[in-house]
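Here you get one chain, nothing else, as structure tokens; it is the form predicted on its own.
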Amino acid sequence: MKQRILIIGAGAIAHHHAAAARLLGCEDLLVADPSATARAKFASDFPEARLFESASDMFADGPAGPKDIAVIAVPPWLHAKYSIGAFDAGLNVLCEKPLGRDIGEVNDIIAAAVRSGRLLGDCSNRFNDQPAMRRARELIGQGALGPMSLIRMTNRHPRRRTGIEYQPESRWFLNREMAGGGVFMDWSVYDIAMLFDVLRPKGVTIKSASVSSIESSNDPTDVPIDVEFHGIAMMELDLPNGQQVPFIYERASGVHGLTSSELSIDGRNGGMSWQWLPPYEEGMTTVTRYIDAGASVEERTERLSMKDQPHFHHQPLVAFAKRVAGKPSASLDENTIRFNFALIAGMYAVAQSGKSFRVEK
């Protein structure tokens, strides 16, 4: 049988996992959304796409084969509705992120993914599996670093609000009924993701957090602001080999303050960094060490291909196929998905209550 794709959703980020679509050769691309627009604009770039007014219709196009995907790519208040309905209908789902707008939703999709049988995937890790993250890895593995004493990770920037700044003409992602909440929903699922792909950590104990707004002369004054563009978390991690390592996050796409980026590990024997964000310059990423040199630290940088690696917008999918196909994969499995999310929603839970959230593996 011919693997069919399904796209439910015919937006920007569906383009994308179309072309993805095609990479992997799919000789069958199915697409659904109400918005004869859409469609129009979908089937001018993709005329090899079978269009669908609606996800219903694409369904009973035919019975489901065991490799079939599904791809969520509509906004976060429908994904829960579409991949349990997906999941009826016997297909594998790859949602976007993030998967649910809160823990209820994305128990209530894994729970459909258990019942049919079939695969569930999410888009977290767009930014997964990158030479940078694997020879990180492997340092840590080699113990270059000997025990670690701190994690910190920050990305600050003082106008990158998504809504507003960053894709204004989409203002749902202020409003936290339908994008399940704001910077921490769009943004740190990637971070996360990314990070707990490295270290593997077994548990995460969230010893406190903090999510804050601003006011800018630029805010939209057609609809209100209800979501976060800054959130702050202060953690300990446990990783596989018994270490608890304090770790410290902030994300924000609205300060009034600097620009920030960092993502660095401290030990006793080194220090390390690594790239995790595009863009990468001629095509490459880095890893730099920062090793004991008596009186001085010095500092090394190695800088890896990206040459052989999916473009980030494709890596969910292809990713998620391979992991259909039975092949080692990047796609991360339910357990780690939610896992990741629980993390995510721990962080608002304990802004909001003020007291410690332990999530484990």
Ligand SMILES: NC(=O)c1ccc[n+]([C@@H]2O[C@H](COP(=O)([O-])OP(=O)(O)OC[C@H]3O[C@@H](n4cnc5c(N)ncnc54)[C@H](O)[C@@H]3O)[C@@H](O)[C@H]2O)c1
Second form
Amino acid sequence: MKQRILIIGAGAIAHHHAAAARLLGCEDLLVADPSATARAKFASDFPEARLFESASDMFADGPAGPKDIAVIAVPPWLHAKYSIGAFDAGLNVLCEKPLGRDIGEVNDIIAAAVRSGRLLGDCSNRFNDQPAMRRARELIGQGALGPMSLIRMTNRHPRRRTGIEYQPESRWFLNREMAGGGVFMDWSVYDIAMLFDVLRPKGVTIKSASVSSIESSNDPTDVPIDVEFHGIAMMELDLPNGQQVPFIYERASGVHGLTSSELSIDGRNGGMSWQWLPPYEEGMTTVTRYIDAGASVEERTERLSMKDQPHFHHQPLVAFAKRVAGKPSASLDENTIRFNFALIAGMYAVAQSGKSFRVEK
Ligand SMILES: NC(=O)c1ccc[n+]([C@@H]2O[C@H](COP(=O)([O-])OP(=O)(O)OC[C@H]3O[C@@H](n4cnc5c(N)ncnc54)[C@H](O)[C@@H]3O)[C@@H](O)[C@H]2O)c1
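Please supply the corresponding structure for the form predicted together with the named molecule (the preceding block corresponds to the form predicted on its own).
Now the complete complex, all chains and molecules, led by this one.
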């Protein structure tokens, strides 16, 4: 029986999933989208695909095999509906990020996975498991830092707002009801999945958080905007060795201020930083260690090849297909997905209530 890959949605990200399906040698690719324009573009890029107007017609296409995969590549307000529909049709489900708009939707999707006995993956691992992260985890395990004292992660871009400066044709990114939220839902899901895959915290306390937006003469006038473009949180991570470490986190896609990107961990015996996002110049990624040299600190950078790494847009489906085949994989399991999402939801909750919030694995 051929493994089928069924993609719901034929928009921007669906094209990357279809390219990954080709890489996997998929011989039966099915795609559903109510938009005739989206279907026509998809058909011209992937003539091998079988196209459907509705997901329910596509789900009705034959009995599901145990290795068949549905990829939910529609905007977030449709993630729970189609993930649950796909589980009920007997499919394994890989859902785009954010998995849901709130923790209730995420719990409903996980419950449907458990009911069906099929696997759930999400795409928050898009930038995970690359060589710099594996090396960072190895060095930390070898005690390169000693007890950690601070983790800082900042990624700010003055004008990179999804739905405005990036992918302006998808205005739904600016609508909280449709997108679930702004930059925390769009980007922090990746940051958290990546950092936590290296550090594997058992619990997190979010001590304070805030979200904000900006006004710009580049703002669209055709739709209202009710999502945040800037989010910050002060947290404390409980590491597997029992240590508690402060974590200062910031993400912005729209600010009137500096561009900056930094990931750093300070420890008693050393410091560390690594590249966690593209562009990977000359196909290389880096891990930098800061080592005591008496009156100064020596900066030692290792360059690591990305040659054997799937493209980040292919990574979620490639990793999930391995997991469905029963092989070791970088796909995150249901527990990890729930934990990471609870943290995202928790940052919004703390920003709103002003009260600290605890998330445990
Ligand atoms: N665009 C990116 O760079 C990117 C990157 C990573 C993840 N994502 C995620 O992928 C998801 C989709 O984003 P996108 O950028 O591809 O959006 P998009 O706006 O490009 O495409 C969405 C598609 O969904 C279709 N659609 C709407 N209702 C549908 C329905 N009922 N059944 C089937 N199809 C339907 C639309 O017609 C459209 O073709 C989002 O969760 C987003 O966060 C996007």
